[in-house]
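One chain follows as structure tokens, the form predicted on its own.
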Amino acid sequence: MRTNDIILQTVTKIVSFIILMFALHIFFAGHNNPGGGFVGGLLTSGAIVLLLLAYDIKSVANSLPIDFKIMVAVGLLFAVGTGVGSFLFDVPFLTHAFGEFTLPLLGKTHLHTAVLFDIGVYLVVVGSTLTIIQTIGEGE
């Protein structure tokens, strides 16, 4: 290990937690603002990719056990489900109902299925991205 390692390493724990703050702040604000699913994916995966920089795959494979092709499974079959849900109720397809209710801990809260379409786009985003720079960084 070199010592510009150590120091990179040490901005780089501070920088990607940041970065994924900025990203669950983005994809929370992402319906009144821009924002949502597409671009806090994107800086999900920037804030892995600088791990994956700073460290080595088979370090950030050991501390995110995830496989990123299952990810991105998950994410189709929660956007795909928003899509289908809405010809049970027999309205046009990718409708999103939404309402109020008091949650315990949060008070009135808005609920909106367009969250879920949400966390699909999220989890595809973060899945591809990451399953095709695993893919490169691996042959290296």
Second form
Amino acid sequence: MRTNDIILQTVTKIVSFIILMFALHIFFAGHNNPGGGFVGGLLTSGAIVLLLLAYDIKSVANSLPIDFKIMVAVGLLFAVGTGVGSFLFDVPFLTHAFGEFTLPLLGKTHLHTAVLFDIGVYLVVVGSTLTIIQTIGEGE
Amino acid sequence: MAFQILLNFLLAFTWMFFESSMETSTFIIGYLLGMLVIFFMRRFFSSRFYVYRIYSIIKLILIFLRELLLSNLAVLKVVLQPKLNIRPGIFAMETKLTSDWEITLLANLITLTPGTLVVDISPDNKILYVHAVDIEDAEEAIEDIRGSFEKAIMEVSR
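Next, give the form predicted in complex with its partner chain, keeping in mind that what was shown is the form predicted on its own.
Time for the whole complex; same chain goes first.
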């Protein structure tokens, strides 16, 4: 007999949003504060694992139709892409560039290409964590 | 829809506390990031992602403004004609809309279309009685316009 997990599901629905928001905060805090792509990615996969605990594997896969193996590939592409991009400016592999920009909302911002590399790390971490968990979960 | 907007506001405030900055720009950034998160999780809600609905509301407003302009030009043309060769009449029109505000909105929009005016609504809210300035060529064209209005309203309320 299946128990009724309505409380767990309702709380999960709200809490997972806060976790995802905190993951974004951690991700953007990476440069000057503790945080970055790795913890941000782990927190994001933590939110999805919470969803997997509250719902079954099938309904989560229906609601988030993402192939996490492709997500890993896209993440690696981001990381390699920022490295290769440095060749365009005649500098060694993985040389990063940065600059001060004035953006409409953020004001004076220090933009760094390391963020693009971090997005790659983020996607790889989320993709590989969830591939591991879903593969183990699906196996009988 | 209201729940999603409320959640988006909550997420924006959560972001402000995470960043420990109480400025408007932080709120806006938090709101946009929250919108992203809600978009990512949109299939967990029973209703659609609320931004689609806001988009259809804006579309309805634009349709309203266009029809307002066109109806006034049409009336101008009728008034300035030297001979009054119009054939007024009243026809019944069925509607699929159910809630009160939808019918009110549809009736008001029909009233603003060129050459039509809602006279009465049947007691069971199913049939609108529309007065047309020129009943001969009106019927067909008005069915088209009504289709676009009814569809636009349904897109908002669906």
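Positions refer to the first chain, counted from 1. Predicted model, so just to flag it, every value in this text is computed and none were measured. Take the two forms, superpose them, and find the largest set of C-alpha atoms that agree within 1.5 Å; that set is the rigid core.
(request) For residue 85, decide whether the Cα shift between these two forms is 2 Å or greater, given a superposition on the rigid core. (result) Yes, its C-alpha moves 2 Å or more.
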